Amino acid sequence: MKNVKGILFDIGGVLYVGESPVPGAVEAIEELQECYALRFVTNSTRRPPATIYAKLRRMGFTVEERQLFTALAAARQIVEEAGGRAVTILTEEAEKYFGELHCIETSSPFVVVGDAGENFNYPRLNRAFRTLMNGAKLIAAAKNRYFKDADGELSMDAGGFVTALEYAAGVEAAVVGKPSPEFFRQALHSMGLSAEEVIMVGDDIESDIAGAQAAGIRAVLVRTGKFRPKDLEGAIFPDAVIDSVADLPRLVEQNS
């Protein structure tokens, strides 16, 4: 890990599992907030960017607004630029924060797809689904398959039920969030870094470790979060592997 001047990280698993912080996460951000240029690239969807950066500054950790990428604020910037409106699957919380791009009409040229939980039902799939036969285009904000949850099981994500509606109406996604070489390249972009100086840290093996070093990043995964032992006998390598972010101070320490 030689040669690191701004890490990323991954937020839920990562820096908290529910409303709990990772024990000695909010220290290890103190500490390497004074050393590196840090950034926050998520792909929770379920609450806006607001609401995401209140629960980190209420847990401790000292992170500003302009640090924080998320999978859902990309999404609405794709619909927002192109002038047009959406037909979303989102949680409520999330549909306010698209506020009047948000609608209902099958005629729409955008279907946007986050992790809406209760709100994964057969009238909006459906909904979905005819718009994308009027020739909507579908914006996965993320397509993750499954996440930690406050109750400490796994969860469905969204990617389950992006998937179906590729196969239904025989169209292919664009991912907006991670493991998009975009995404990645915007917080890459707003440190001044480039991919060569920076890590990511995060606990899925796909759009965090693979996504990462897709985009020229390397990639700590960590044994917090959705991890599990099978994710290190696949075909994905990580560059390091920690079991947790209170150990990454000592990591980029020892191989600066």
Contents of the next structure:
There are 2 protein chains.
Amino acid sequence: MKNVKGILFDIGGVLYVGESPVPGAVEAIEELQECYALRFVTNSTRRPPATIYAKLRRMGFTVEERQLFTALAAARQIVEEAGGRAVTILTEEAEKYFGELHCIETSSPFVVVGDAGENFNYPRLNRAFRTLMNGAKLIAAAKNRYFKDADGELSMDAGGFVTALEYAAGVEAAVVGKPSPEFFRQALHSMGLSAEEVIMVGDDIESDIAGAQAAGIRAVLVRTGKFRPKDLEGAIFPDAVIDSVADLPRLVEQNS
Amino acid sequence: MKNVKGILFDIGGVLYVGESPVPGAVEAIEELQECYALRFVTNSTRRPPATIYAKLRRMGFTVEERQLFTALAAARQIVEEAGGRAVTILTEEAEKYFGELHCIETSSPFVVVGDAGENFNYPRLNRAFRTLMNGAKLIAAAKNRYFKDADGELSMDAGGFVTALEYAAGVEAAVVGKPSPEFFRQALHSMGLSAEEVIMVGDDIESDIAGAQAAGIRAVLVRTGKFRPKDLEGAIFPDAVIDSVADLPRLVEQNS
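In place of the form predicted on its own, output the structure of the form predicted together with another copy of the chain.
Once more the chain from above appears, this time first in line as the rest of the complex follows.
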């Protein structure tokens, strides 16, 4: 891990799991904030950025709000910049974050899908399907396959429901969050660094590891969160694997 | 339409739309029953075969129960023959039809998905996802994209939800109903006819028309049910297009 000037972190499963910080994570971030440019890039779409930021602060993480890049915020920005109306399948809290964008009179609506949990139900999905059949564009805030749920088991994430709408309506979603190269580029741009100077740290072999590598960024897999040993048996090879984010300062410092 | 000895009919959208028989359909079937071997092949998975049969009789169709081939019955047969347990996402009525297959103790469970309507909800889908992640096989009784709903608009059919599970769990479903060649073969076999001697009549450009043609069966599209003019602008070319099934006797007789 030579020539590291900036570090991108996934949040859920890396900095915390459920409601508990990963042991040593708070100290690791505090230490790394001193010598590196940090950004926190999350596909978490259940909550608006302010709530995620508040949770990190409450847990003791030394993070600034401008360091946070969330897929939900990026999706909202696309709809807003296009002057479009949003038909959303999101949690109640995330739907509130789209606020007045639900009501704009326009001929170019967007269907925006994030991890909606129990809000993935037939009436909502069918309404979105009909909107797509009438010409709306489909935006996947994220397209993750699954996440580690509160009961410790894996649960379906937004990805399946995005593909459901793609298949039924015969359309292709624009994916906003990781592994979209554009999402990584926005974070790099805000640091003023090039891909070669930055590493990505995540627990999702597809969105985090393959996604970062496709954007030219080296990727470090942590064995926390949704990590499963099987992740290392496929065709994706992380540049490094560490037990948890607590081991990251040693990894970047011993090589610099 | 020369050399026609047998005719396969889709049911919903062809013989009836909603609760009303297509005008002239009852008479057409009665006439064709005299000179042709007929089979009724449906991807309808909301109701068990007995209910579909009763509906056809109630509307006045001269149909025998042995002429009915339903995707739900074919899916049930696969699970039963494998001695497997079924974790189902179906309507209440169709779940009852699987009865004791829900309870069998076995190490080889199946997830069976049909058109479940309002039963497509997160708890059920996530339970199926977890069963698949533990090694179950995924059976799609049907994989249709949409159907014409009671309000006259198109609504999401089982296909989207099958792809949702495929994507999330990283598996591929075995599709039982149309356009599966095996489903068409079973109907042909029961008539003792070869593919060249049979035509398929349907309103679904993909499942009925492309499906039959892939099995070597000529296909006639009707302009009822889910038919939309756009269906004829793609890469699938029916062997004939008629306004409704009422025109079928003339089509097969003028050429025989």
